[in-house]
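Next up is one chain by itself, shown in structure tokens, the form predicted alone.
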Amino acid sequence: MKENVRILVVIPAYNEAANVGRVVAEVKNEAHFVDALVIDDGSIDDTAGVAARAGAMVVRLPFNLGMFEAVRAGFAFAHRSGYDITVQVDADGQHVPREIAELVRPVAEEEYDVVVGSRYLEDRGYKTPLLRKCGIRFFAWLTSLVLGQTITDTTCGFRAYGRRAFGMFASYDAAEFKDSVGLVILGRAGLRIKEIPVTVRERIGGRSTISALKALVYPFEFVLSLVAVLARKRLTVPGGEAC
């Protein structure tokens, strides 16, 4: 990896006081070459305090805006602060910080703009309920078809972004960059995307914020969002760079 590359790990968190301290500590111990930023997405517990005591920088949003707005806030912070790479890590402990080095290497070496962690490129013991797995495969198939390259996991939140990529995320509406659709937008802008295998664990504690209703509605939102993206003019990289 190149020297003097500034990397910011962005950890969106909503009511994750039970988990976020351990996540921050593990990031600092296993990936000492990064800075850690927790975006407290309007939590009503002590998420912000726990994160700060664990050694992370903390930005508190005034109320719950949703994960993608929280990630966008972190990417905007990185863009303003002159970071070269951002890494998105979930606050529930499912992602493995020692794998951050492998995730960022292709971006740091300027071979790719986005590196997506995949639970399915290798069998690392991650078990997905059948219905959810069918949905993930559908999203991956449609995304791969549109991008013209194979993507096996479009919903894993463990990703690395170079400046051009997180600059786009920071500059446009966060709602447009949800999972699969975000990859399509970045790919259509001419950014280079790579997928690598990652390990995903069971969450440390607490509950997922993804309800059964959200899981049911998501496929319809995805298809409608994808149609809207394909029907309009391509977004461009901030700064006027042609794509």
Second form
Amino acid sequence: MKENVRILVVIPAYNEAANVGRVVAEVKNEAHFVDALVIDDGSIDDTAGVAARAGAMVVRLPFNLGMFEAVRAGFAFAHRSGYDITVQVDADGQHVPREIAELVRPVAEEEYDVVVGSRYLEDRGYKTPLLRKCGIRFFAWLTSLVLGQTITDTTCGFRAYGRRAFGMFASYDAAEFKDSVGLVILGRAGLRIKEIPVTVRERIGGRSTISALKALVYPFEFVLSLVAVLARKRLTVPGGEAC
Amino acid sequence: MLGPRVERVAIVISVLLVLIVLDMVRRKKLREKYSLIWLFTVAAMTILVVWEGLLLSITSLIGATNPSSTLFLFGILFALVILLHLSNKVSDFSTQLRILAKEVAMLNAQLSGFNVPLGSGGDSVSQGGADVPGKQGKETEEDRA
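Now show me the form predicted in complex with its partner chain, since the one above was the form predicted alone.
Every component of the complex follows; first up is the chain already shown.
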């Protein structure tokens, strides 16, 4: 790994006071070479306080904007503060901070711009409900088709981004950057994407934020976003860097 | 056929609408920009009601049997256009709102040195009161000190 690479771990958190402290502490212990930033997405519990006491930097959104906008706020922060790499880690403790080093390495060595954690690249015992698995397979298939590169897990939030990649999230206002449609945008802009296997744990506490209605609407939203992205002009990497 | 009575009713409604719109512009309740689409709608409907030849030819053009259907069709079409225009504005506003919210959050964090203790920093607009009430005031005072 290159010297003096500044890495920011972005942890979007919405009412995760029960978990976020442990997650921040684990990130600091297991990946001492990073800074931790918690984006409190308008929580009504003590998420911001817990995160701050655990030693993270905290940005509090004035009201709930959704996980994706919280992540983007973190990326904008990282971009302005001159970080080289950002790592997105969920606040619910499902991701394993020890794997951050592995996730970051291809970006730090400047071989890739985006490294995506995949639950399915290697069987590490993560169990997905059948219906959800079908959905993820479908999204993965479609994303792979459009990108011309095999992607096995499109919704995993454990990812590392190089400066050019997270800079795009920060500069362009397009809600479609979400999940794997974001990968499509980055891929079309010429950025290099790599998937590596990661371990995803069961949630430590609390409940998943995905509601039944959202799960029902999501496939339609996904396809619509994908079509919209493909119908638009390719985005270019800001700053005019050739790639 | 539209009777003369219908015509009079339509004209009264149109005149009233124009007056209301102009008055709202005068009282700055409606921007000039947005008043135009309303005035245009009213003008178009009035023309259709008054100029019976035009209404009848459009009716036969679209294959409707009753001229009043043509009027309703246009009324609904105009309403749809205005709704679409409003949805477009709401989308713009929500984009701008998201950007502003993030900017405010970042400025707030910057002001408090990024390590935000309980209750200070971007106090939420909608759920501000839901933080632990006892501690909140105290910590905020410490912040200022």
